[in-house]
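In structure tokens, the next block holds one chain alone, the form predicted alone.
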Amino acid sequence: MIMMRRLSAALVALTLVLITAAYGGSGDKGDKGKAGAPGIGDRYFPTLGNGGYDVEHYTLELSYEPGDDVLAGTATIEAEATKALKSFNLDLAGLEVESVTVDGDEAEFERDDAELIVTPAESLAKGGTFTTEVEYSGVPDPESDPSLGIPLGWIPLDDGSYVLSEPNGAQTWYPVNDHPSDKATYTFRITVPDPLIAAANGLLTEQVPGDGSTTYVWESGDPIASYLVEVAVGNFVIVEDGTAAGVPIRHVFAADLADEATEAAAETPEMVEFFSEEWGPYPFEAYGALVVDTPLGVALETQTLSLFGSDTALFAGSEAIFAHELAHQWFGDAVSPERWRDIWLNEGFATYAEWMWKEHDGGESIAESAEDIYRGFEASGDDTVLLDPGPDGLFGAAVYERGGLTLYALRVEVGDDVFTEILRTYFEKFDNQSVTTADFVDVAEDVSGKNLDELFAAWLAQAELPPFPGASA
């Protein structure tokens, strides 16, 4: 590895371009009109994702019976082709695709792992746009991902099930373009046996009773990182919290654990106004909390509705991880890594929003807690390059402590009123697309005034850790 205690901005520049290219920038596998790549151009997950085509709506109408597991489900698919296609790819691991049809008329596919293939009767014209109808059914197998060690995907419970699908978990139940740069809006329209809830981004806009279920019509109409996609099957109770920054807050909870959760998620109109306040308004139509009956090791921001499990969010201390998945409606979720080694951009921004509650509501200041964090982080000699933790270090501690202290290393050298108008700039200038650590740097510099290639450079392109931010040398 390269120690770099100053770079020129061409060095830093070169940098980023290089492990940009090491990385598959483009997508682009030289199809050459014939057939979308079968991965997005992410070296961290080769096969994940899809080219040729960019999706622009989903319509999942699924049925589930959690006493054998057996989802069905039929995905209708809206895109636009951005090259001239023979064939495309979808991601889909396991399941059993019964018929796929494309505008209307019977396409031929097939399966090779977790890519189906298939082939229009006609060939799409780039800048079409055509309808692809996926009709599938089998038992979910959830993927298995070393950088979390936990089952990812659809995963079941006694009595229903819910979905958890950071980084690749989303092709294990649905059709997908599985990667985040490539977001989508959706309709979900989920039949249950009664007296079950399914519970969806967004907004629950429809529940149609049926022969002994009934059937939930949730919609998002703002774009949608495949792995932020969140269907849950329960015994669940839907508790209304009011409006915060003109957002309705609606929680979903097991509903053994309601009174708790309730409690657990109080706070949450609050950090709402508060986070509002200081980057912009919240970004989509609605926010709250899903909350299931089993302990789960971790919380996840998906979208409009973090998935927390018992223990994640009914323990002393959970205004922290109730914060952090907030933050990430922003950061994250409005503005997605548009490759996964800049995961930093999704959980470093969060880390920090956790030490901005922590202040707000009373405890240790930001600078306390940066320096809490630093102390323990230099003791562990964690040695993670930020600009590249690797695929089994995306949820890596260095992600996390090293990236928040980034954004307090920008703080410090910026000052305050500068800081907080970069994050503004950055969220209002990339609000519901996909970014990459230069965007983010592009806007620092470009607010601030300042050339920052010498902070970004030890904090995000080198092993060594940096002095604590402020320390005298």
Given for the second form:
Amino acid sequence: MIMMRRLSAALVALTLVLITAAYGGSGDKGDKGKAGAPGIGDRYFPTLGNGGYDVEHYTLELSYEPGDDVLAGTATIEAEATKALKSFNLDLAGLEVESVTVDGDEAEFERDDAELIVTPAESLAKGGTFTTEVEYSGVPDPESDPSLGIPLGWIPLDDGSYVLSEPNGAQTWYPVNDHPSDKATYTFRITVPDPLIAAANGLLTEQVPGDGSTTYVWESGDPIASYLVEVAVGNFVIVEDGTAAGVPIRHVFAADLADEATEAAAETPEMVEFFSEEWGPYPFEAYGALVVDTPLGVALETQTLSLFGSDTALFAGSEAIFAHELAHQWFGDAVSPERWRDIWLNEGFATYAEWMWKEHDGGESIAESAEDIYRGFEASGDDTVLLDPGPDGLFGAAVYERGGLTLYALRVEVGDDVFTEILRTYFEKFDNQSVTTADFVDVAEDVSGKNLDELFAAWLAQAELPPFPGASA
Ligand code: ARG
Ligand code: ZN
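Show the same protein again, this time as the form predicted together with arginine (ARG) rather than the form predicted alone.
After this comes the whole thing, all chains and molecules, with the earlier chain placed first.
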């Protein structure tokens, strides 16, 4: 789903229509349409996402056999054509495609790298909805993460699997418009051999017993960015922990680690209440942690069910990471980046949230955390420009630390109450959408009534680190 919300975008579109009309363009009546673009227009990842359509819902019917690691699936993709299309692309890296249909009719398809190019029997009309069904199977081949070198996508384990996709791993396991600017809702039907359990985003709505296997049905009624889609298979236990601020809390833990993980996640309900009070109601139908039985080096804010490794969940300081991934549900998941270069909108906010939780929990004040981080960051000499960290710098220290400090600088500038109002307004206005830094700056200026150009330019657009906020030079 892409929400049309900027007048300027509408004006650009109108101007293009006028130019096309003036120069005769291609807009003949009975137009068969054109090929949809092979990328959605993200400068950091030119082939991620695709042009010409907008996905509304994915139904992923999957079966997985740990051991041989073969994933077999049928993806049913309901989308709207945003222009007349002769053909369109999906992102899919590796795997074997057996068949593609569009609106029930066999479609032609070809593969070109990570592009699956589909030519329906009949062209698609602009504004019409269409349903694509892709049957596929194979052993997923993970991508390598450009910043940390970790494997991305569908990752096999001895007795199961997990998905860690940010930014471009989703295409390793299902055909997708693989970009956070096109979020969609999901239904998952995942068949796994007994006694394994399959978990995914949203709510477990059904368990259908089969012959030595069970199909787990999970539904996600809120739109999800593809990098936040999770499917995990394993010897899991599902641990329910009541509700917090009206939100059902349910965790999925590797059975071996269940006791330790239960303890590590114990503050989750209070965290949900705290952040809901600060920013506005938790945005989805449930929340919990997924802890898999392997070290990951990272955690990931997979929507409604954040992913942790044994290392990132089970160590003395893991509470900050639990707060961080939960905070992303508001900032990153509900309000998502429209382009990858704006990643500080995710990580800066989640880092600031760690400081909020620490203070709330009786630890260091936000000002103390900010100053500690500032001193360390200053000493590192990291001169990454936050508005352009580069594809390799998406998860570098600057995005997190200077990102969090940018929010701290804003708070010092506008005062605590106005700062809180800015975050609440930003969340409320862009919930379920995708944003750029300009959207955040606009809200900050509207709510505060101040011109903040200089502050944001200093923190986001220049290499040199501004002085610690509030300290007189
Ligand atoms: N977004 C994750 C976090 O909570 C980090 C993911 C790192 N991803 C990667 N491809 N290195 O901070
Ligand atoms: Zn994060």
